[in-house]
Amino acid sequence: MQVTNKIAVTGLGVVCAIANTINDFWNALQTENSSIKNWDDLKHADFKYIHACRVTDFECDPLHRGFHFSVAAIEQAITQANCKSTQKWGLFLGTTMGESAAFEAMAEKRQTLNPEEYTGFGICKRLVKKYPKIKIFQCFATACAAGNYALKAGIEALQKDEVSIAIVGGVDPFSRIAMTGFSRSRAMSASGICKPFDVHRDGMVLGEGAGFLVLEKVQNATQRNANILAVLEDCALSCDAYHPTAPKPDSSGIIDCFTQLLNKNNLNPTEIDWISAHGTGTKLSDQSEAQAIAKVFTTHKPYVSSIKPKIGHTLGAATAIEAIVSVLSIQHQTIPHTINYKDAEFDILIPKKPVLTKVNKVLNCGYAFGGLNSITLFSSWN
């Protein structure tokens, strides 16, 4: 790839339930702390489960609530990047539910409400609205591998010249739809500790969020003299098409990803600093992307965590918050470390503490219902 075609990343914003900041949230994340609780109005619903990660102190319509997350979001990344005056903006978004609450509603008769406002695509428009250089938007639906399809969309775009700037990221307020079939598809933590990668685990606990990352060409944020934070270079795709929810045994589809992704940029997997787990703390999701990092990482192993413990599984917008941890572990040049795992079952490198390290080159994972599997390469600047 050319140097005037590698792509930017100039401005990060994340809303989740530790931190609406990215200060915060980074800072957060050094910590033990989880934002995990048991929550009344889920008891009093008659919820198996009623734990979660919910994001407080923040005022809004609640049918609304995935565009006021995304605006806040939106809102940071833009003005970190300072590009308010470049014109010709894409939005390229992922999203699982949409606006949840209001689907919710319809389904309880409590408002009659025309769904298509509430879809990603919803969002989406109502985007356009406040954002007026916005000239082209897409919306995915690739459940929690949303972020990453956006992310690769937006370098299309960019390389394509279709946009000079390009607003990608996910969205997903919390949803008691997602939580009722989490809960039947017995996917849920019964402690309420989400403990990925540990013999013990048992589940994954919901939470809810939006992470939007400002890309450009390298070329014009340097001619604009924008800070480069990091360079996104590649994102692979793969479909393993086994099974509706379950991962496929052998981890074909995820090993492909991996290979893909690192024969096409030339890396050898010991250039490879850390991973940014998918880690959702199922049994059969850990598995299958415990065993395919073993088998491609034969000769070295990368650092391996994941943030699900901190802030739970935020559906469409957990490969956009986690590629905004990538970034940011570049930046800081420390690794992440996984809260909640003691006791090890497979073969890889999974830190108890914050590593203090070099960070060159991060690949950010994520899968999804339907065999979904993305990946995308992170590279520090210069």
Given for the second form:
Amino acid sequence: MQVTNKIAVTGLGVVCAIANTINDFWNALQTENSSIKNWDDLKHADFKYIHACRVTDFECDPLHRGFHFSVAAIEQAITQANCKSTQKWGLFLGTTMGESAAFEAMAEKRQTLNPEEYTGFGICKRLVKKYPKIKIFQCFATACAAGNYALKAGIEALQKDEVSIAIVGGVDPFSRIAMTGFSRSRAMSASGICKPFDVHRDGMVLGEGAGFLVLEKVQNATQRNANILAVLEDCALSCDAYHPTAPKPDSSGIIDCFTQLLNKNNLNPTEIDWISAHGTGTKLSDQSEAQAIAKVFTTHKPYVSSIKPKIGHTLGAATAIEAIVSVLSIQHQTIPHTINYKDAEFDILIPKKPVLTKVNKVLNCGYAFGGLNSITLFSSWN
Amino acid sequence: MELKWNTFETIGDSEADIAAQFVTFIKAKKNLKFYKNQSAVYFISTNAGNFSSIAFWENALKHSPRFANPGIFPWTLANATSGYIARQFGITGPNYTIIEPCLNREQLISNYKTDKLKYQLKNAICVQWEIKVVKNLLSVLAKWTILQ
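Shown: the form predicted alone; wanted: the form predicted together with its partner chain:
Starting with the chain above, the whole complex follows.
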């Protein structure tokens, strides 16, 4: 690809249960701390599992929590990118449920609300009102892979010169609907300890948050002397077309995404330094993911880790927040570890401590109900 | 690129039900063929998943979150119908669910052209899906077309 078409990451912003700034977030990723807690409100509402990763000390209208998370993350990202004077922004948002609390309120008949104001599109409309420079926007409701879909849309809008700055990310506030649904789908951790890829893993823990990145063409970033944090090279998508919730047993959809990225970007598997895994901690999803990695990376084993034991599964925000971690790992030349990982089941390389090493190329993986597979590729810049 | 839209209308008691009716209707069409990872799904809706989200939480409130009907949960996700279409037709290429109130024709064609090149797509099904509640039932008006 010509340098002029390469896409730079120039700003990052995050809100999640473990930190509300990028610096605090990165520092927290180096520790053994987790934000998983037990919640009395869930206990009183007769939830089977009451542990989750929720953002505290964040005051806002609960029916617009997703919007406010988004604003908090976007403000960080555009401040870092220093792009406020740049015209023609695009907004590309991924979410699973939008403002889930509003749908809960509608079911409880507490208030008469227009459902369409609380979807991801509703969040976008509010963001456009707050940031009038946004000229085009699109919302992807592609569940836990939604952040990567937004990243792909951002790349393409920039490459087609539809926008000069792409504000790209994902958001999902805490959802009692999702908490109930994953519990009833037997995907929740009974122990309350998320242990991705560990032989004793017993499920996921739900989180909430938002992650946003500022993207622009390298040429644009260079011209305005912006600091290029990393390059977003590409995004691969596929669909299992197999089962509403379970991954395909032969992992062929995930393998297809890995292969697309390696082939289209003329990469050898040995060039991949880190795989920022989906790593939910559920039996089936981790098995499918680990199996795909082992099949693709046969001679060289890149590091594989998941941050979900720290911040929970943030659903539509997950691949966006993990994209931020991918960029940070390149910036800091450090690979985050997977806490709670003790006993191996799969033939993949999972660090138990942060690894200081060369980090040039990172794959950011997200898979979702509906059989969606998505992987983005980040590279260091110069 | 000229888009020839077809329409489909039905009522049902759940989002799962109307999705099944839609696929049955499409399957009856002759000369409709998809090509695994060389086909794609573009599903556009303002409100897919909304009604199941409300129904699922009503069910949880009625029976307790411990005993909510797990069959409703996957349909709370807006992308459940596009996943269902993919499964029914074996479409393993890109699968999009985009939330917007009206179709942005130019954006759709632009996205399809990009994906066509990237994934060597032979075709894609595009569905615009709007649900309403009519007398305690769900009514859907779907517009659909095949992009070549």
